[in-house]
Structure formats: structure tokens, C-alpha cells
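The chain below stands alone, shown as C-alpha cells; this is the form predicted on its own.
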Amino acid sequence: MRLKVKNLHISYGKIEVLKGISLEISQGKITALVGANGAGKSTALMAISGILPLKEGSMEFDGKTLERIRPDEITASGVVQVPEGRRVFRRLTVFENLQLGAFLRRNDHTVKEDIERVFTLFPILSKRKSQEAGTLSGGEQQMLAIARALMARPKILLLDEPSLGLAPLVVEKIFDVLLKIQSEGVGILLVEQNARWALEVASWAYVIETGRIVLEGPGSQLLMNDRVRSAYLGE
């Protein structure tokens, strides 16, 4: 099962930000999208989530066309985004944030099971379940944002800069969970400022520059690419 994005064009007013990008994200695989700030990475995720209108192009997942349906319908189809900056509901508790992640679901029994599952993935959230989300550390808020997305039972998870502003040890814990989620059959599209982290875990990766895909290939190969090493790995 694949999410296929073809010839995607997105504009902000008269400024074209995405200039015909094409991506494929498979279930059970991590796909990375790396590039400099302003290259169009977050715009691509917002477009896939239905938040930004397409100027041109198509998106398809599980035989369903996505470009003409609402963001909540895209989420219900199994394509779920964790936005940059976490965006947890700060005045709600951890438990309430998780419940909202399951808003589109109706089976209370399975919702309770999934809350227990994310508490297993992120044990600190279980200890903080009655705390307001705004009182959590940055790393704990990122864990909560991922856990909240998992409550929607994604088939494809879109992650926007999960390591941003976090200590290396926290990032390592989060990436360990992402690998576990991927091993359970969830596809991940990872937009990440830390290109080395992203390419090390990605089975396939794309490099985007000024709204165009300029390189693609296995993450391990791009790690060895001179152009990538110079521009994104500081070598």
C-alpha cells in the first residue's frame, strides 16, 4: 500500500513553492525528505494533509484520490500528520490530548487499548497523563504529539521536524520509537533538519532544493553522496 504524490505544485500567492515534486511512501518503510530551510519540505506535508490547496498534481493512497477531500477525511483514510512545533493542546491533560487523537474513531474499547499501547511506547506519558500538556518538557511534548497521531491509527505517518530543539538523548529515544512503529507496518514520511539521522533510518530518501526534487535514492547511498555530504552533513 503506497501514498503516491505526482507532479505537486503549490503556490503562496504568486510565489510557487513546490514546482512539480513526486514522492512515494510505502507502508512499513521510512522515507525521508531532506533539504535546507525554505526548500518546501513542510509545504509538501501540509499539501499532503489537505491543509494547502494544490495548484496542480495528484495524490493517491490505497486506491483513493486525496487531492479533493477534506483534511479530516485524509486523516480518516490513514494519512496522519505530526506538525512541526508539536502543537499539543496546552491546557488539556496528556490523557485528553490522546483522546482527541482518536476523535474520528467510535470504538471506545479499542481507543482504551491504544492509549495503553502509546503509554508502553512512551512510559513517561503514563506518569504525566493527568498533567496539562503545556507543563511538559519539549521532548515530552514531542512524544505526546506522536502518540496523539498514533491514536488515529495511521497507515502513513507524516512527521515534520521531530528532533527540532531537542537534546540528542531525547531524539534517540524518539527515533527508537519511530523504528518500532515502522516495524509494525506504519509508513513514515520523515521531514528532518538532521539529515544524518534521517538518512540513517530511511530506506528511501529525497533531497529537495527550492521546490524541486534534485536527488533520490536509498538513504544509505545518499549518506555517501558528495553533494549531500557537503550541503547537509557539514563535510
The other form holds:
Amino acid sequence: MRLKVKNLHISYGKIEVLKGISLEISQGKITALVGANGAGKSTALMAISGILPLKEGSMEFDGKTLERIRPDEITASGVVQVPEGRRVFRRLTVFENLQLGAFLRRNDHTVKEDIERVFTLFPILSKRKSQEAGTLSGGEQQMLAIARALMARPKILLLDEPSLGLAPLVVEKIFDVLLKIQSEGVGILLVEQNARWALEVASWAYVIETGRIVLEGPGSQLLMNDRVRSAYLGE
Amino acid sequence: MSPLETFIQQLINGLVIGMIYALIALGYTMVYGIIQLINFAHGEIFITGAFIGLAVFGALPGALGLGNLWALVLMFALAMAGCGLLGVLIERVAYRPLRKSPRLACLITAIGVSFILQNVLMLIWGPVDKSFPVFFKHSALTFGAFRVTFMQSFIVISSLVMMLVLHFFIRRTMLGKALRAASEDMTAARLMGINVERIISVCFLIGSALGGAGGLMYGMYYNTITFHDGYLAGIKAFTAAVLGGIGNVPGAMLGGVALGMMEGLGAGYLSSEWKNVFAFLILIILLLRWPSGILGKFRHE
Ligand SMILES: Nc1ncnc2c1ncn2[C@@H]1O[C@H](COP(=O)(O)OP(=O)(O)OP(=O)(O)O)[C@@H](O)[C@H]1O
Ligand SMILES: [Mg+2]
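Please could you give me the other form, the form predicted together with the partner chain, since above is the form predicted on its own?
Following is the full complex, with the preceding chain placed first.
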């Protein structure tokens, strides 16, 4: 199963931020999207999730076009986002956040099993389950944000900078889980500041600069590219 | 009556009117909590509840007269349903198209809707006072020196029940949790697959239905209503909502009761002519000193 995004144009008012972006994300693979601050990465994810209206362009998932459909329908189709800055529901408990991740299946008895499953992925969440999410540490909130998205049973997971502002040890833990999720067949689109790691695990990667894809290829190949090395790997 | 007994009697009276304010305040606060709009039309929406109740009573067969509990139940059910639908309809036609417009555009639209509704009410029911029948005229409970009429206990108990049901709904059901999530972070809620437009409709439905119940109680308690009564009581209920922190549901309940009691005491000890002044005074002081309410606002950081 594949999510294909073709020729995406997005504007905020009169300013065009995405100037025709095409991406492909396959199930069971990690695809990376790398770019400087303000290049338009988050904008691309919000557009794919249906939050921002497309000015131009099309999306196709599993052979079906996803045009002008509501965010909840996109989530229902299996494309689920973990937004930048985690955005957990701070006044709700960890448990309630997880329940809301499965909002579309709210009457399903399998929700309980899924909560147990994400608790085995992130055992700390189980200890914190009755706590308000706003009281969690940054790393725990990121884990919760990912766990909450998993509750929707995604086929494609869009992750916007999951390592932002976290200690290396926590980042490592989160990346381990991401690899595990991938191995279970979920397709991941990874937007990362931590470009080296993203490129190492990505079977395909895109480099975005001011709203355009300027480079793409297998992650391992981009790691050797001079332009990428100087701009994103600090070499 | 001893001074203490007078005091307690005033508190009881204040509690009754406070419960009504609280019910109405919930409509302001639920709508504000989710779309940060002060729904000026809520004053007219809830007073419509009183008019619907009155119309239902007029249409009832003789067997369901005064003193019949079922007559009351029917009046409340239809007033709540009618106001709930009216609220949803207003949101749909007047506010939803403006969802992406500046806040001020919505606010001005809300004031416009309020005027339109006021005129519609006047056209339908006329510009004169409508008097309410007195239900259960002679039944009152007396505790020593205190007197609680049937109407008073009916108001307190039924609004308490409605508030408890609302509290349960918001805290325990998935729809209630989605409502809290959406008022905290609408985009994140959308990403979770929550249809936020539907949640907004639910807020208008519940807020307006509770307002309708409050409006009907208001009419029954004061015995008469006119088309512009929604305005004054609306400002008071709005004060109650601000008192408890607008957007904060338990706050609106407490704010309503607190305002009612202050008003009751003020009317009892100073002068009942001044009682309306209290609400405005409190509102002004609050907006200047504690704009986010005594309990603080329910908002995301
Ligand atoms: N709501 C908005 N209104 C106007 N302009 C916006 C808005 N959101 C983003 N932009 C602009 O669009 C451009 C792309 O922003 P975006 O957040 O997509 O970048 P990004 O690649 O995710 O950056 P970062 O790495 O900092 O998260 C930026 O120039 C930004 O200033
Ligand atoms: Mg970003």
C-alpha cells in the first residue's frame, strides 16, 4: 500500500509555501523528509492530513484518491499524524489521550487490547496512565503522542520531528520503537532535524528547500551526497 | 424572623435564581470553550425556551393542568428540544461560514443574530408581557421559619440533576472527552479523527437546551416574560460564566450560584431595585480585575 502525493501547492494567504511537492510513502518502509527550518515540512504534513486545504495537487492512498476530504476521513483511511510539538491533550489523562487516539473505533472492544499493546511499547505510560498529560516530561509526552497515534491503527504514520528537544537517551528509546512499528508493517514518513539518523534508516529520502523537493534518493545515498553533508549533517 | 433566619431565607432565594443563571451560563461557557465566541444570541435562545414552554402549556389538554407533573415534564422537554435545535441552526447558518474569519466578524454576527431573534420573538408573541401560570400554587415546604415553595425546590433539584448529567457526559463519555480535547487543541483533535464541526454542534445543542430549561424556569419563577427579557438575564448569566472563568464548565455552575446568592442578599438587605446593578458591577470589576475568572480559565497553554 502506498500514499502518493503529487504536485502539492499550499499557500498561507498570498504566500505560497509549498510549490509543487511530490512524495511517495510505502507501507513497511521509512521515508525521510529533511529540510531546514521553515522549508515547509510541517506544512506538507498538515496538508496530507487534510488540515490545510490544497490549492493544487492530488493524493492517492491504496489506489483511491483522497481529495477534499475531511481530516477525520484521512485518519480513518489509515494515514495518521504525530504533530510537531507533540500536542497531547494536556488537561486529559494519559489514558484518555489514548482513548481519543482510537476515537473512530470508540465502541470497539479491541481498544482495550490496543492500550495494553502501546503500554508494552512504552511501559512508562502505563505508570502514568491516570496522570494529566500536561504533567508528563517532554520525552513522555512524545511517547504519548506516538502511542496515541498508534491507537488509530495507522497504515501510514506521519511523524513531525519526534526527537525535538529530547535527551539522546530518550531519542534512542523512541527510535527503537519506531523501528519496531515499521517492522510490523507500518509505513513511516519521518521529518527529522536529526538528519543523520533519519537518512540511515530511510529506504527513501527527500530533501526540501523553500517549498520544493530538491533532491531525493535512498537514504544511504543521500548520506554520501556532498550537498546534504554540508547542509544537514554539519560536515 | 430572626436576622439569621432572614439571612438564610435570602440565601435560599439566591440559590434558586442562581441555579437558573448557572443553567444559562453553561450555554455561554460551552460555546466559548470550544470556539472562543461570546454567543450574544444565547440570551434570545434561552428566553425562547420560556415562550415554547408557555405555548406547550396552552396546547395541553385540560387533564394536564396546573399541578400535574407531566405537564411540566412535557413543557421542559419541548422547550429544551426546541432551543437545542435553534442553537444548532444558528451555529450552522450564522457562525460556521465565518469559522476562518476574524473573531470580530463572528462577534458582530452574534449581536446581529440576537437582534433578529428578539424581533422574531416580538413578532410571534407580541410586545407585551406574557404571564405564566403558577404551578403547584399552594404547595410549599416549611422548615421552621423557612419557606421553600414547590417551584423553588423543583428548580433547584431539576437543575442540579441536569448539571450532574452534563458533568458525567463531559467527564466520562467518549463524546465528552472529544469535546474537552477539541476545546484544548482543535487541530490535534482533528488529527485524532474527531469531526470537530460535529462537536461544535453538540456544544450548541447542549448549551442551548440547558439554556431553554433555564429560560423556562426563569419565566415560571418570575411569572411573566417579554421578548427582551433574554437580554438582561443573558448579561447576568454571562457574568456568572465570567465569574467562574469563561470556558470552565464547573465554574459556570458555581458562578451562577454565587451570583444568585449575591443578588439575593443584595436584594434582601439593600434594595431589590438595586439587584440588577450588582450583576453589572460584578461584571465590570471582574473584567477589570480578574478577566479569566475566579477559578481561572480552561484553556490550553
Ligand atoms: N499559519 C501560518 N501562516 C503563515 N505562514 C506560515 C504559517 N505556518 C507556517 N508558515 C510559514 O510557512 C513556511 C513553512 O513553515 P513550516 O512550519 O511548514 O516549516 P518547517 O519545515 O516545518 O520548519 P521547522 O523545521 O521549523 O518546523 C515558513 O516560512 C513559515 O513561516
Ligand atoms: Mg515544522
